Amino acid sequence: MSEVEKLPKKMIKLKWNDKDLEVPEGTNLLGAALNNGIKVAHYCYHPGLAVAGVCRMCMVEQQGVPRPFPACNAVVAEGIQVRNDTKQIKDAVEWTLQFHLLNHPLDCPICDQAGECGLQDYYMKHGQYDSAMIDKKVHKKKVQDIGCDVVLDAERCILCARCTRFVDDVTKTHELGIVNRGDHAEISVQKELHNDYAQNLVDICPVGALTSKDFRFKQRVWFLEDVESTCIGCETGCSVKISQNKSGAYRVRPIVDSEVNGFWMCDDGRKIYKHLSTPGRLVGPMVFKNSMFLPVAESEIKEKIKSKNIKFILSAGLSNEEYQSFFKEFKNIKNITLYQLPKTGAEFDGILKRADKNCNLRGAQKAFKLAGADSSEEAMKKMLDTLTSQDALFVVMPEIVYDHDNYASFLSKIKKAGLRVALTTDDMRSEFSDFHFLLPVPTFLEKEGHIINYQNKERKLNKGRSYGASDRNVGDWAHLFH
């Protein structure tokens, strides 16, 4: 950052509908209104994208300017007086909305965007008119799989160009464009989507033209509640919201966070909810008997391990509070090591994705250091090499695994322990057949806590609905080895 960029920006004063605003110099005029709680109809404008000025919905009047103009195409200036509540502007918004709706199909009841659609919202506020359309609607291709689990319905598209600007300016992969003219203009798929951020297109589409195959027809949005939390997919720690209800979790979307992820998140991060509400989630301790896992009393587990040398391998994805709780209960630091997920892919892709998939490695290392324990990979390797039949090994399994070959190799090395116990957020029972016992622990969405991201920023985990019967974290199982 240059010395000029570090200087505080000059503040500009203006009026919008007689409301006094004070915003930094250079602020987009429409953005200034939206950031101050003033509602202005718009489709093409998005603060994370270049200005296009194509939807013409954000028209305003400015004192001293002879004609209305789109607010997104202007920046603030000292002392200007702007209005969008006059009859002229309200008529302009209604007429523009009619053009957007001329060829739009009336399929709201089956559209995934229903309930969070800009067309619906603005029609209820600015429309509710009798249509003057007498010609047949122009029909375009529907249900196009354009790659990366994104479906395009060209009939619903209002040509706001958010999607084309995203692939041009953010991912720079240029898969989409606009072809033809007039009411025959449409999004052209130059090549199938092939980038790690394609699902952001679904988020930024203001209508139901781009939908997600993963979420499509799964739930109505008004039956869902959002829980704000932090992505555990890698060390970036994006701010996210998870949509869920009593039936399960259904999607993950980004929250605007200028310090970490801006407006976006990667597609891998959107999959972190998959294990939250699977039918096979553990609801209590299980024992492997007769080639299957069966419920077991905690007293039986305690009896089995009381004559063993207890050792622990923790994952690098627990919350700071869980590490503190664990080290408070288990004092034999020589018998504690840390399993770190291996790096996958490029160190950093230039947008958000990072190779280090350990969401709280820094928090784990800090907790180990405070406790005097060794969190190095060499310490874990030494423990694995020296396991014997006299050991009872407790392994806190990683919540999400990316490199399954490395994971399988890790599991193969723990077989030397005489008794093996997995503490897991998932069932994955087919992969846990080498363990004698399973203990449930909460997922990232079933606990309150904090993690530390690659910037050494503390990030919050918020508790949503619980889909397992146990809310006990690692430290809460301490009575088994006392």
Contents of the next structure:
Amino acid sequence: MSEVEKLPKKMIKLKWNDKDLEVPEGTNLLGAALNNGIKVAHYCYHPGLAVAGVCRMCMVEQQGVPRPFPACNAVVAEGIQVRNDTKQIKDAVEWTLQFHLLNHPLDCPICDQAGECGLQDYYMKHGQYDSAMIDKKVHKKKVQDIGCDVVLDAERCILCARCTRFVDDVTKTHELGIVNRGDHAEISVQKELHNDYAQNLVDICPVGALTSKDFRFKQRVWFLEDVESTCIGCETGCSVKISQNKSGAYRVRPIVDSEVNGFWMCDDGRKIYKHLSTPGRLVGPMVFKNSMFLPVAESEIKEKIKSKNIKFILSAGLSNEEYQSFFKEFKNIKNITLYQLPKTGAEFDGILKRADKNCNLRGAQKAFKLAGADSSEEAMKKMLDTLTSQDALFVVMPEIVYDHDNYASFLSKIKKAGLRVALTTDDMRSEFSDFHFLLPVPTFLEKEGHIINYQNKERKLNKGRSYGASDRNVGDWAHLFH
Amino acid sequence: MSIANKADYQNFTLLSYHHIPSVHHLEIFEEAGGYEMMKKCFTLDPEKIKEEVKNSGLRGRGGAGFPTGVKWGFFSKDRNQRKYLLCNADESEPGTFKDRYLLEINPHILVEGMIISAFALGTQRGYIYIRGEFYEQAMILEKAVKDAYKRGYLGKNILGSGFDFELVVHRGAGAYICGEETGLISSLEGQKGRPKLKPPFPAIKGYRGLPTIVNNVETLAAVPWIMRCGAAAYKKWGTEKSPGTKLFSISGDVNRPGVFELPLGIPLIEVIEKHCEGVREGNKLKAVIPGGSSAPIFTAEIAKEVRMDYEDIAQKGSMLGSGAIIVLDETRSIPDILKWTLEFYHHESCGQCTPCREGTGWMEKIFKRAEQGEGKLSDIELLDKVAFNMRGRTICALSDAAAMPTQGIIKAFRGELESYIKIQMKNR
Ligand SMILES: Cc1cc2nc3c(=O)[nH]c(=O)nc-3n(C[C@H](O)[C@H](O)[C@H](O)COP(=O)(O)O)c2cc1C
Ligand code: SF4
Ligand code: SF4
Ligand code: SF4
Ligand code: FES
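If the structure you just shared is the form predicted on its own, then what does the corresponding form predicted together with the partner chain look like?
Let us now look at the entire complex, which starts with that chain.
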């Protein structure tokens, strides 16, 4: 960023209906209203995309301007007075809504978007349920699988062109376009979706025309609550919210964070909820016996590790607070190293995704340094090479793994340790069979804490509902050694 | 050389060369006085040319009637900046065929007009966007452009003036919406012919994001005459607010349809009775559409009173538009006219903005339902409301162009629509 850009922007004063607004110079007029909590019906405007001005819902009048115009195609100017509460504008908006509903199937009872649909919101508000049109609707293709777990229902589409602008301007993959003219215009899938950000299409589609195959029909959205957090999928650390309720976690969506992810997140990040509510989550310490994991008393573990040489390999995905408490509790242990996930894919994909999948490598390095421990990969390899039957090795398992081969080869090297204990957020998977004991630790959604992303920015992890034993974090297991 | 081969600047501004046989040949055009003004203009201050055009009061002949000099005044004066001059030869408004008539007989008047305008505006490049169906006309134009290049009237350093101007003829693919200036620009850019949001206006940010002036064929073709005879002479014709002459395309139920160059402000009835030799077969006049398919229809009574200038037509509830006069006699059915209008606009809406995309289709469906005998008298009200709500709310004026004639017909011929709905119901 240049020096000029860093200067605080001049503030502009304007009036929207009877409310005085003060916003930075250059702000989009509709954006100014929305950012100030004013509800303005709009379908095509999206702050992360170029202006299209096609839905014609955000019309306003401005004193001194002869004709109404869409607020999304204007920027704020000092002293302007705009209104969208006059009779003329309200009538116009109601009619434009009516035009939107004209060829819309109104199949809300079977639509996944119901509850968070732009059309439904406004026609409930404006009381337009029965479309005045007794004339036949234009029919288009219903359920089409268009790739990347996205499903298109062309009949529900209101042609706001958000999706086409997204694939043209953000991913530049151009899979979608609008073909034909007039009311025969429809979204055309030029080629299957093939980008790493396709789930954003589901978020930005204001109606139920683009839905997620992953989420479709699993839950009605009004039964869900959102927990704001940070994605642990890579070192970018996108701000996200996770939708969950007592029966589980269902989806991850981005939160606007201008410093980190803007409006978007990648499709890898969408999957970070998958392990949160799997049925096999640990309910307490487990022992591997007779080819299966069984509950075990802590005293048994204590007994086993008593005479051993304790060694630790931490993951690079814990919170700053966990590292802190860990190093506080295990002050006397000298053998502590760090397993870093290997780089996967391009260093940076030009949008958000980064090859370094360690969501808190910087936090880990800082904590290691402070504690005088060596966080380097060499130190970890050296530890693996020198393991003996006298060692009790505690491994904090990474919460998300991309490169399973690398992971398997790492696990194969720990076998020289006489006793092996995994601290994991996961369920009892077969790859854990090399461990003698499993100890549950909280997932990223079951603890309060912070991580430091690749820009050295701190982002927060928030605690939501828990679906397994999650009351003890890594440091809390220190009592096993007392 | 005979007098017949000289241009008639006394009686015509636009058709002053049209009586000359083979005037599409550069030499013949030139012998008659063509390209004289271009040469003279290179010796003038470009600002002077703009001023003369502004003083003439010339209004855009593409339909909106915006004063050309004012539009040119919004344009960047920086002669080094890359800018474009586009000529709109898409002529697709039903009823309009004057640009075609002008071009196919005298393509050089447009080329000369464009060179002068380009010099005045400081644009280095121009395109003539010609309607796809005008194949022959495009060939005639291309030949004219080629000949002008050969004579050194186009290209680099034209006649040693230091002024460069490249001119290209570009054929459209047959879409009414590509006549809308920003639809035209999208199409020329190689995109789908969809109008762009305004602001920014093309004069600021047009073709390829650079300043662009779009003018109709007839507008640009009027420039050489204005430079030759002066703004004051131009204003001797027409009214104060509608100076000059205009090409009228007259079709329908008259004895002599065609294109006529007439002074603005001429009574419509004089156009029909005198120039078109009256309504065909002595039939009674029923209605007139005065400015192309987008213009609200006039009943015979109003048609007999109206003068053909921007303000009088507007005052009586319609518009001069492109100057396409469609005359309907007593044998014509108004519902037919409405149906044809609705079908046309439904077919031509580009579909990007909601009121137009949905409204044009909806109106046609309402009408078709009535045609099937399933209409209700209240459908007239519904049609009127839909049309009303399509106006003034869209990216381009096509939505208005579909709504205005619909509302016009309802206003002028409600009784006929009502009986139509009833008759269709009975005949079901
Ligand atoms: C739907 C639509 C179609 C149009 N078609 C034409 C056309 O075919 N030719 C034309 O010159 N102008 C057409 N116009 C007007 C142009 O947008 C523009 O105003 C004109 O080319 C400007 O030139 P002028 O100022 O010389 O009239 C159309 C406008 C609309 C809204
Ligand atoms: S599919 Fe959704 S996002 Fe795309 S144009 Fe249709 S309504 Fe808009
Ligand atoms: S870019 Fe990284 S942090 Fe952002 S959503 Fe994707 S995986 Fe998560
Ligand atoms: S008004 Fe109609 S034709 Fe014009 S941009 Fe909108 S949809 Fe397209
Ligand atoms: S939000 Fe402004 S026109 Fe769609």
